[in-house]
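Starting off, we have a lone chain in the form predicted alone, written out as structure tokens.
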Amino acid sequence: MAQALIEVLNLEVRYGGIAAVRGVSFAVEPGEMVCVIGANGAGKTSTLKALARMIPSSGEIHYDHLRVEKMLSHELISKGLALVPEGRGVFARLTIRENLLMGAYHRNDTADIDADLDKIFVMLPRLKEREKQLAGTLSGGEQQMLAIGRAIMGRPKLLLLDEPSMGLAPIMVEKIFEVIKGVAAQGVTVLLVEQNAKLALEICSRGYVMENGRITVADTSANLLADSRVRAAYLGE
């Protein structure tokens, strides 16, 4: 593998006596779209939270030539690592515009922030139509778009996405995945955690299967889609 943008070595996450992530190692190259699939409770969300330094972990996390496992979340955001959390996490009592600007809170390049805001509104016209509306009044799909837009306002090199399709109607899931592909087309590296294994594997180049806190299979998306074990366990076939 070429020089990875992020490389994780022997990552472990524990909640008291429970090991949620057990010695996980993987890497993502610049410009890649990579997914992590698995059942509920497999450790996928804990892995992303550990990468974003939202929860304690052990092991090594190498990001963009830096050891970052002891950094704080806000330090990583300023270095281009952004997380779109499970459940969206929008600021319900702020407007769409205010939510988006929160994604750029660490920046002081006002003119470029305004330009990026305009780009978000072009990419996500539904948000432009509602920019003065409170985020808490949006539908689930609109909130997911907003959460992605907020992350993009930070100009990330690496975008971590945690279950972006969760709880959404199929037509909205389709739109969200189109947005994700559009973000990746702009050169942003994407690490996607997703229960909808088929959709995730269809848009990503490689995938990891996570079970009981461990990575059990790693392969190209094409091979995983053709793997009888993966098809039976995660594709309902």
Given for the second form:
Amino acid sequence: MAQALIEVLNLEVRYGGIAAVRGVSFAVEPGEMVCVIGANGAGKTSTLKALARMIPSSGEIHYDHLRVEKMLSHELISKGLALVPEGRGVFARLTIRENLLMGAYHRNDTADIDADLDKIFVMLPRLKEREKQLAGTLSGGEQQMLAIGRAIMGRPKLLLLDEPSMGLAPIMVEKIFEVIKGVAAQGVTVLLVEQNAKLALEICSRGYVMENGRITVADTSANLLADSRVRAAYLGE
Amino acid sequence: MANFITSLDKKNKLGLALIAVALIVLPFVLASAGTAWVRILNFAILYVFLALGLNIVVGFAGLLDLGYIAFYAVGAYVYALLASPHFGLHLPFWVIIPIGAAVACVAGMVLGAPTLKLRGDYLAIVTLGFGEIVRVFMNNLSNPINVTNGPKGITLIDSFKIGSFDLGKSDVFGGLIFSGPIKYYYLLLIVLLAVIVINKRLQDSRIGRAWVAIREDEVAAKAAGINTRNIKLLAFAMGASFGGIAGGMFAAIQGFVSPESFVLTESTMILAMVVLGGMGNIWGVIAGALLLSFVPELLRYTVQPVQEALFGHAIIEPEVLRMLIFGIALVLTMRFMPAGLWPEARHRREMEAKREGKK
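Can I get the form predicted in complex with the partner chain as well, since the one above is the form predicted alone?
Entire complex below, previous chain first.
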């Protein structure tokens, strides 16, 4: 096994007395595309939020020779760890262009920022057309694209995606997944949390199944898609 | 600033020159109706300072602060204590005003630090409490050591002086009488210009965009690498400093401070100026502050004569009627112009989008 880009050991997240994540361990190697699937309330979002330091947790998080659990959320993007939060979190009152520039907030290489902006507009032409519009006027799918674009502006090595398909029409979900594949093809490592297990497993090479705050199954996507229990529980068969 | 002037075309330059002339002549026009009106104008400019300071906290960063008057109080008391016979200290104003700003800034961070995780209603309640605590302190800090002189307040506060030139006294230049209030007016005007420039630069800066981002979505702002704690504290600190500067000038102009000047109503009034004018837009906030300072004064002088002309005598006490009319006007404005008189462009577009969405 190659050196993992991120390795999580015995992660626990508690909300008051309730344990949402109960000792989760997993690893993602550089260039991999891995998903965490599971039902509502299984602890997927809590896991991702803990990795991004949005909520306190116990356990170890090793990322690129750093101990993430000892860092603050705003320090991570400059280390190449980007989060696209659940529910997108675009800045509704900033324009699309300003939203993308916020993604490069920690950078001060102006020329490179402009070049990256152009790249994103090539990748997401819908955003280019609406460059000067307020992000709040975009459709849900476009907002999700913008949120992903904003994260890319931080030049991440590891992209954490929290339920990018949430609340979107099926056709839009497919487009978003195409975008995520495109990002991964450029060498960005992706950790995707999804309820839409089928689509997630189709684009990722490996997957983890989370239930009640624990990882219960870990396997390649092909095996998970073939697993009768997974099919019954998450693929609606 | 130089770029700004050269970028203007001829028509704008003429307009700007006319406004400048009008602002220079204004106090003399008002003085012909009574020096009281120049004083009202000066207080209106002080309210503009306060509204612009609160706008940083509420308008830019989206943190609802109901105790903002506390920083005005801190600035005023710092000036009063360091330039009055109370402690026998008479430091010059250019020393005290920065001290007042610094003390208010620290007070802003003292309020900001424990409230960083609060938002909306909860933050509003804590700030409201903070404002009251400061006032109660000023009211009671006369025992066992007399610091603030309690409810009696501090009197005989020094005016601004540069050598023998005293802004509190009348002077005659070239046949024109420059009364104390007129001299203060010019000083306030210069400070106002500086405050507007600072606010404008802040709004268009990286920090300004970070404030908007925090207001919109804190998780996403953190993910974008914004140190939300420091940026929020900065909003509190900067807003408070403006309040402190305004407070110091208030103490010098008024010559007297007491806790009564810093009641909750004042905080809500300043918030009303920000919201009515158009949260986030500097020009709107200025318009809101001027309007809400002048209208009550205009009503003070018109309510009584109008009643007498209509009914022969005053039916409703003028003071009551004045606030009633004022309140109704506020409610109507917010009903029909929910984004304020002169909203920030983004805010307006958003409101319009919402309205169209409803149709």
